[in-house]
Amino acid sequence: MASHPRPVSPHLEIYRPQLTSVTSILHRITGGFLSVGILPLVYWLIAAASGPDAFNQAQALAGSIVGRIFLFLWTGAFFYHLLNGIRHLAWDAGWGYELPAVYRTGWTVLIGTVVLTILAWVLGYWARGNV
């Protein structure tokens, strides 16, 4: 039987990145970081049922440098997330599938999310300066 030569389907060395497959991909990067992010959570709310040694641990730790990074990520991650699994849910509702929408609650998911996250971590200091 003779082999016919098939063209190679074009990959991602070939398309450039669309705002469409980026925001897709985030969404399954943001949920994967949320699933692992749970650990410190938990790690978290057990060293807090504790007792006081072991929650001071758990407070020094996610008041670290590393500590807030991650956790300033995993709160940007959770907004991402929230904003575009809403984003979805009006899809799955039959809505925005026209072009001009997709771009528009495209990029209102990203700039919802730096919004949502800065304003939660401004926020939060400001609560905690006065509590």
Second form
Amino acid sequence: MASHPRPVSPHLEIYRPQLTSVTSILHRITGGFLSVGILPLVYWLIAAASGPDAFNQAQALAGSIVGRIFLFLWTGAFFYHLLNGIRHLAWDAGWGYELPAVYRTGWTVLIGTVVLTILAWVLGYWARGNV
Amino acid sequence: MANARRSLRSELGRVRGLGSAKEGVQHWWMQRITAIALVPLSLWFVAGIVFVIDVDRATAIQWLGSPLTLGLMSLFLIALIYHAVLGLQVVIEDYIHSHATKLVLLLLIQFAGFGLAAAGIIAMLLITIYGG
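Given the form predicted alone above, I would also like to look at the protein as it appears in the form predicted in complex with its partner chain.
Next comes the full complex, and the chain you just saw is listed first.
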């Protein structure tokens, strides 16, 4: 029988995204994005150790519009990766494999990410007396 | 042959007498251990950033310079960077198919991981000892 170049599954161009596949790839994307965040974290610690000038410069960078946008995105990525990571650990323990449970925990992760991200920023501004 | 196919072990693995699980389990296991450690450590870190760290340098140095913060931040950096390197390693192995590029990237994240962990911990030690 002649072999034909048949589409390989999952054929991503025509594959309808589902909650299961979206939460899966988001775990990788947020993990990669959070890894990049290690660089500014270590830079910030070095700046704090280096003296007032270096620290003020790092703080100005973090407080700038671009800095705040990235910090917000990292906050969202963090809470997503944390909540979905706990979901993965539950699966590793053999819990939550039934399809309704997979969807229930998936939506919980997404909604929890939005709630905790907003909460963290509201508390952050509130702690600084800006709310 | 029909009986051999019932086993999940490969023919080569069976002949060599090796199990399927060597370093793969170590990678999987360390990823879980660091993940579990990061649940409290990362929440502590984020709480510190949200509630303690301000533009005011004195408060930041006071928090960063305490021995407790030195200990927790060092553990956080080690668990975080270990976890990140393990995760990035899998992503590189999955998506990079050129052997040379793959090897270079794997070496790069390993060296970067050790370097960043060392730099972060040394910075924390300096803040604790000299107050920044």
